[in-house]
Structure formats: C-alpha cells, structure tokens
Amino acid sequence: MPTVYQKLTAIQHSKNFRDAVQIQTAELPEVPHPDEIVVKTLYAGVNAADLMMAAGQYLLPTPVPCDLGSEMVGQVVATGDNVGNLKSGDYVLINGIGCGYRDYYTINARRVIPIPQASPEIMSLSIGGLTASLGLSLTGEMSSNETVLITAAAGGTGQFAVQLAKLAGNKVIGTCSSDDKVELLRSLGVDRPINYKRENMREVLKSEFPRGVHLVFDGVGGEQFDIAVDHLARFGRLVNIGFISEYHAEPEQVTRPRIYYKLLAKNASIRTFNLNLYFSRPEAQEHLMRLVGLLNEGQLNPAIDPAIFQGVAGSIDAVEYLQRGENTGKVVVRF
C-alpha cells in the first residue's frame, strides 16, 4: 500500500463548492488498529447533501476542516488483529460523512456492510435506495392503489422512489427537467412524467388529477413543494427529504398564510425524513437487504448516470454536475 493518499476536504464554508474545498494529501497508516480495516475506494456516490456540508448548512454539524463524500463501495486491503469477519480482498459498503471522496478510508470493521461484489448499482442503494424505501414506507405510510407524486424523479433517490411506488401497485407522477429524463422516467414505469421546464406542473395536476395526490415524495422544495401542498388529496401525506432548489442560495423568505390553512380541511399532513437518524436502527438493515434482493431479482434497476468522473479531483466536477441538474440517475465517481 502507499504511504500517502488524497482526499477532498472542505476548508471553509461556501455555497460555491469549488471555493469551499481543497484536495489534501494524508498519511495512510502502515498497520490499522486492532478493530479497524483499511478500505480502498472503488466507487463514491454524489449527493445533494455534499453541497450543504460544504456550505455549513447540513442537518448534522460539519465544522471545517471536514472531509467530504458520504457513501462508497470499496475493497478491504488491510485488517486489524481483532477483525475476524473480513479479510483483504472483501468488498464493503460504507456510509458516513467523509468516507467517499478519498483514495483510502480507515474505519472500525463493525461500521461497514459486507457485500458480494462492488458495483455502482449496489452503492446507489445505500443512500438513494434507503431514503426512498424507508421514507415512503415508514414516514409516508405508502400503500397500494394510490396516486404518488415524486419530485426530482430521475435523480439518485427519486428513481428508487418511482420503482418502489410502482412495485407497490401505485400510479406514479414524476417531475424532471429535460426530455431525456422524461424518457428515463417512462422506462422506469412512471405513468405521467412532467418536464416542468416545458409544462406547467400546477396545470397538469389540476386538469389531470382533480382529486389530488395521496402521497408526495419531495426532494426539491420551493415552488414544487408549494404546488404539491396545494394538490394533496384528503388524508394526503407529503414527505420532504430535502430542498435542492435552495441549496445554491440563501433560504427563500416567504410571507403567506400559515400552512395549516391548507392542510386542516383535508386532514392532510407534511412529514420529513432524515436518513441519518435511521442508520443505526434495525429497519435500515432490513430495508437494505430487501433492496439488494430486489436488485438481484431484477425488479430494481438503478439508473447510473453515464458521465465519467475519476478520482478525488473528479469529485469536484461531479458535485457541480449534480448541482446544475445535468444528471440522469445516480452520479458516481470512479476510483
């Protein structure tokens, strides 16, 4: 193994990701501690949360300096003396702030998930898949024969929400920002894709779904959140997982009647889902195993964006690519 490696670190908080980060060289321990393993990164996932971490506005504290990247698949290259369940050559899945955009990562062996092989598809299950699965079922109480609206449906999380909602027997509406993404959504089974740059989302929902939508899975926020609230059906539930429309600027200041004026008459509700609060709970492992099973059975087909980003330096380009909304599916950095 080398004695040094590269990693991406936020050295100041900034809304401009490139201004916030620096590629740093760090020492690689020659021998890991007894309970630790050293993992060589193979694939790292890109998430909108990276922007919030670099800006210092993430749900968890990210004081600088802060290593970036929050999910990866890698290969074990060294093990501590007390590690008995893993050996060099094994593949593992890792979640956690700072694990992704780096050549190597040293971690306690109990904090990784062994996987049979390394692939972008398996890695995409860890944040995008789990957020969709847990958020829809536990927070959204998704059933069948419902109308489900998913914003950013062609993204790394939205694509899983689409497929899981269809597997549950629901009608799915999905928003996206390009004709290419419309085609992806159709291939995933979306009943009504909405390219909000070409169509008026509010008018589509009003004319084609006059009874409203039963469940909304929203990661966009802003105007799409407002439109979704207005079109909730009786007993409708809106699950918010983020607000990428505001990640590049300061929070929008809104002056309007309080939200309960729109919810109470319909007995509708707004809920939120934060995956960080579930990683240590047994439900996360159960849902991940189900997702891996669906993947192996061919019932889940992760869309991996075809753009190639390589290594630590490529991570910066990859995050900016995601921020511009150019991705179709999960953005992956290859190492």
Ligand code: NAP
Contents of the next structure:
Amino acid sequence: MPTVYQKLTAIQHSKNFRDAVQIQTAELPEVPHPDEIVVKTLYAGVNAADLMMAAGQYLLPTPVPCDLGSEMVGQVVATGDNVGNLKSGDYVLINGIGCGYRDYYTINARRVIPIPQASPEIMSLSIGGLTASLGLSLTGEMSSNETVLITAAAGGTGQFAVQLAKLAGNKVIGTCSSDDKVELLRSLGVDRPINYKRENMREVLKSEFPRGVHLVFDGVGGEQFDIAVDHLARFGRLVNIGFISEYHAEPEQVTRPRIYYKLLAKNASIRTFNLNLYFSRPEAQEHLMRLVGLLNEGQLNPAIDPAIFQGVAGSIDAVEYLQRGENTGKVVVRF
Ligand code: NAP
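Here we have the form predicted alone; I need the corresponding form predicted together with the named molecule.
Full complex below, order starting with the chain above.
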C-alpha cells in the first residue's frame, strides 16, 4: 500500500468547478482504526450535485475544504482489528460526500454495502437509481397506465426513471438534447422521446398529450419545469429533484401569479425529493435491493456513458462534461 494518495477537494466555492477544486495529497494510515477499512477506488460516479457542492449551494452544507465525489465502488485493501464481515479483496459500494474522487478511502466498515462484483452499473444504482426509485414511488405516488414525463431522461438519474416508469406499466415521455440520446431513450422503451433542440416541447405536449401528464419527474428546472407545470393533468404530480439548468448561474428571478393559480383547479401538486433525507431510512435499503434484483434479472439496463475519464484529475473533466450536457447515461471516473 502507498503511504500517500490523491483526492479532489473544493477549496473555495465557485460556479466554475475547475476554479473551486484542487488535487490534494493525503496520507494513508498504515493500520486502519479497529472499526475501519481502507478501500481502493475502482469507479466513482459523477453527479450534478458535484457542481452544487463546489458552488456551496448543495442541499446539505458543504463548507470548504470539502472532499468531492459522492459514490464509488472499490476493493477493500486493509481492515481494522474489529472488522469481521469484510476482508481484503472484497468489493464494496459506498456513498456519501467526499467518498468518490480519491484513490483510497478510509471508512467505518458498517457504512459500506458489500457487493459480489465491482462494476459501473451497480455503482450507478446508488444515487441515480435510488433517486428515481424512491422519488417516483414515494413522492410521485407512481401507479400504472398513466402518462409520465421525465426530463434529462438520458442522464444518470433520468435513465432509471424512464425504465422504472415503463416497468410499472406507464406511457413515458422523455426530454433530451440530441439524436443519440433519442436513440438511447427508444432502446429503453420511452414512448415519446423529445429532442428539445429540434422540437418544441410545449407544442409536442399540447398536440400529442392534450389531456396532460399525470406524473412529472424533473431534474432540469427552468423552462422545462414551467412547461411541465402547464401540462399537468387533473390530479397530476410533479416531482422536482433538481434544476440543473440553473446551476451555472444565480437563481432566475421570475415574476408571475403564485403557483396555486395553476394547480388548485386541477387538484395538481408540486413535490420535491431529496435523497439525503432517505439514506438512513429503511426504504432506501429496500429500494436498493429491488434495483439490484432488477439489474441481476436483466430488467434494468443502466446506460454508462462511453467517455473514459481516469483518476482524480479525470474527475474534473468528467464533471465539466456532465455540466455541458454531453453525457448519455451515467458518467463514470475509472481509477
Ligand atoms: P445527468 O442527468 O447525468 O446529467 C445532467 C443532464 O441534464 C445533461 O446530460 C443534460 O441532458 C441535462 N440538462 C438539461 N439542461 C441542462 C443545462 N442547462 N445544463 C446542463 N445540463 C442540462 O445528471 P444527474 O447527476 O443524474 O442529475 C440530474 C438532475 O437530478 C440534477 O438536477 C440533479 O441535481 C438531480 N438529482 C437530484 C437528486 C436528489 O436527491 N434530489 C439526486 C440525484 C440527482 P440533456 O442535454 O439531454 O437535456
């Protein structure tokens, strides 16, 4: 084992990710604390949340210095004396602020999830998969035979939302920004992909879905959120999980009548979902186990973006790639 390793740390808050971060060298303890394990990172997941953390605008406080990267799978390389359930060579899934963009991570053995094999696919379940699963069912009260609209549908989270909404027996509309993404969405079973750079999303919804959409799962915010609100059906639910269209700038100031003017007559609602508040709840474990089962049965096919990003330095490029909206599927950094 090396005595030092590298990690990515936000040292100042900035909306320019590269300006916010620094690659730092840290010491690796020779012998872990009795309850801890040392994990060598194999794959780290890239999330839009990285941008908010670097900007100091995440859903939880992230005072600097703040290590970045919130999900990874890795291999145990050392165990403390009290650790009985894991040994060197085992694979584990970890999430939590700061666990991802680093060569090694030392953590209490109780906070990791043992997995049989390491793969980007299983890692992609821990934030994107769980957010889609919990957000759609618990917050969105997803049922069957409804029309479900998903924004950023070809991204790390949206791709799970479309697959889960299809598995539940719904008609699914997904927004995205390129023909390649449209192809991915078709392959995932999306009934009506909308490339909003080629088609007018408002017009498509108005002409093809005149009765409105029953459930919206939105991580884009801004104009797509506004259009979705306008097209909610009676009893429609809109679950907002984020607003990446605004992450590069200050909040857009909008002046218009209060939202109840649009919602009350339709009995429609806007809800929000924050995965952090579920991690310690039993539902998170239940939903993760269901997702792993669906993955093993071949019913869930995580799309992993083909771009190769390598190591701690590569994680900066990977986050900027996601920020430019170039990704199709989950963006992964390999170590
Ligand atoms: P992602 O979907 O893999 O990547 C972001 C995607 O957003 C891009 O590929 C892009 O796809 C789309 N996008 C639309 N407008 C954009 C804009 N103006 N700038 C950049 N991208 C834009 O990312 P993710 O990590 O899965 O996150 C997606 C959303 O879910 C984010 O808002 C994130 O904060 C949220 N999220 C929330 C939670 C929670 O617990 N609340 C958990 C996970 C994720 P197109 O170009 O195809 O539109």
